[in-house]
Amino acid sequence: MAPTRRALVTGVTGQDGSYLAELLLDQGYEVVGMVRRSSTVNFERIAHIQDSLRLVPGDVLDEVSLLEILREHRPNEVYNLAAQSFVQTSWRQPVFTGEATALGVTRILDAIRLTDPEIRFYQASSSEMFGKVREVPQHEQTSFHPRSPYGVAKVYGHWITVNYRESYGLHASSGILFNHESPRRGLEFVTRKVSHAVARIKLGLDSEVRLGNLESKRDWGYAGDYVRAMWAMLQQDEPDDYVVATGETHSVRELCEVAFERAGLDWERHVVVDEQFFRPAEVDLLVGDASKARDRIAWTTEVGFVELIQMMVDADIDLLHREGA
């Protein structure tokens, strides 16, 4: 009988971490989830699987804690999903974003190098690295031009992963993931902000939602689909970098149309454009070419844009009902 594989997931309490932990458990892994020592850690997204996880304290700001986790738990795979991941916050906290989202990757890679170079490593790269896009759609060879401290930090994390792969022979891969959403998305992200606002307006708790640039376009997919790509990358004989995207682009305006229509509402009566939500440097059009992922790791999406947004609206209406709204 083959030994049970063990995976370490940083950022396990986040949207992607929760879906990835579910997938790994279904694959028969022992899953070690790293959580920061903090009184504000929210376990809501993993509450339904928490008893099946081994949660350990650690921090990407502290390499000693990473070394201790790797030495004690000896994972076969490490998925680094930990980051300061909200673009808007990165302008208010650029130094912390750099420490966590950029240098945090180096600390994990170095801990792997020192502990067990046979560990397979996944780095969560981001479409925000493309920023001011040089070509449409974007693929693995497209030049980076990040437009936020978050995007800059992700570029560092991406290239340090390539560097450790080439310098030390680590099985280190990066997934350049375009926007991926779900009912577990944080309220600070525009998709969930809209779906939650629709639910509140539908139930008579609010009358409007204030948004920024309605013409900003993104390639939005379902987070549950995207974690399958993460896992598939680490099952390959050779490490590599992959764009993970739907190949479709939709505007914030379209997002509003679909979300409000799901609840039987007219979006134009409830959406207010507010300049405070415009970014200092806007990213106007991101759309990915995932042909390499389709060809090399047999990855495809299963949930489309309309189905995704409808799923989120339904979930938020159900959530407010359960909360007694």
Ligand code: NDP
Second form
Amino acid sequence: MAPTRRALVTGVTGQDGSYLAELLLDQGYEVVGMVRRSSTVNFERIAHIQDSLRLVPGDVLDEVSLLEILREHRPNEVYNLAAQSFVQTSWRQPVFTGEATALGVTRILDAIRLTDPEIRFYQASSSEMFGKVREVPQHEQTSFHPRSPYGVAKVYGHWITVNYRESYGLHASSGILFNHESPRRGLEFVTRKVSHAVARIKLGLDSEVRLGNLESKRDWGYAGDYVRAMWAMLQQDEPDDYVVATGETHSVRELCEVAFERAGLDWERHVVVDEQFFRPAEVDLLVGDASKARDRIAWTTEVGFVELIQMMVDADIDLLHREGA
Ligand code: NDP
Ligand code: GDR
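What would you give as the form predicted in complex with the ligand, now that the form predicted alone is on the page?
Time for the whole complex; same chain goes first.
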């Protein structure tokens, strides 16, 4: 019988961490999830699988904690999903964003190099690295021009991953993932902000939602589809970089139309444009070319844009009902 594989997931309490942990458990892995200390428990996204996970304390700001976890748990694969991931916050906390989202990657790579260089490593890179895009659609060779401190930090994380692969021969891969959403998306991100607002308006708890730039466009996919690509990258003989995207782009305005329509509401009566949600610099047109992921790791999407947004609206209406609204 093949030995049980063990994976460490940083950021396991986040949207992607929860879907990835489910997938790895389904594949028979022992899953070690790193959680950082906080004054209240925030395990909502993993509550349903918590008993099957081994949760260990650690922080990407603290290299000793990473070394200890690797020494004690000896994973075969490490998925680095931990980050300060909200773009807007990165202008207000640029140094913290750099510490967690950029240098955090080096801390983990170094801990791997020192404890067990055979560990396979996944880095959660981002389409935000393309920023002020040089070409449309964006692929693995498109040059980067990040437009936020978050994007700059992710560029660092990406290149340090490539560098440790080339310097030390680590099996380190970088997934350049475009936006992916789900009912577990944080409430501050625009898709979930809208789906949650639609549910509240539908149930009479609110009358409006205040948004920023309605013209910005994103390539939005479903998080459950995207974590399959992360896993597939680490099953390849050779480490590499892959763009993961749907290849379709939609505006925030279209997102509003689909979401409000799902609840039988007219978005124009409830959406208010508010300057405070505009960004100092914007990424205008992100759309990814995932041909390499399709060809080399057989990655495909199962959930399209409209289905995704409808799923999120339905889930938020259910959630509010369960909360007794
Ligand atoms: P979330 O914001 O939902 O989750 C981020 C996770 O990182 C949380 O578990 C958070 O813990 C953890 N974390 C934050 N800071 C630290 C720290 N200092 N030490 C340890 N853990 C920390 O993000 P997503 O799940 O959406 O994204 C996962 C990764 O993928 C991120 O790196 C993100 O930047 C990247 N990415 C995401 C995309 C998307 O569209 N979702 C697209 C491209 C890249 P806590 O719960 O305690 O806050
Ligand atoms: P993004 O996601 O910045 O692409 O980063 P977000 O959902 O925050 O913004 C998408 C677009 O919507 C516009 N927008 C608004 N955004 C928010 N959050 N709130 C609003 O009210 C609002 N109004 C309009 C934004 O200007 C933007 O153009 C996400 C994160 O998950 C990153 O971690 C990840 O790397 C990238 O996706 C790919």
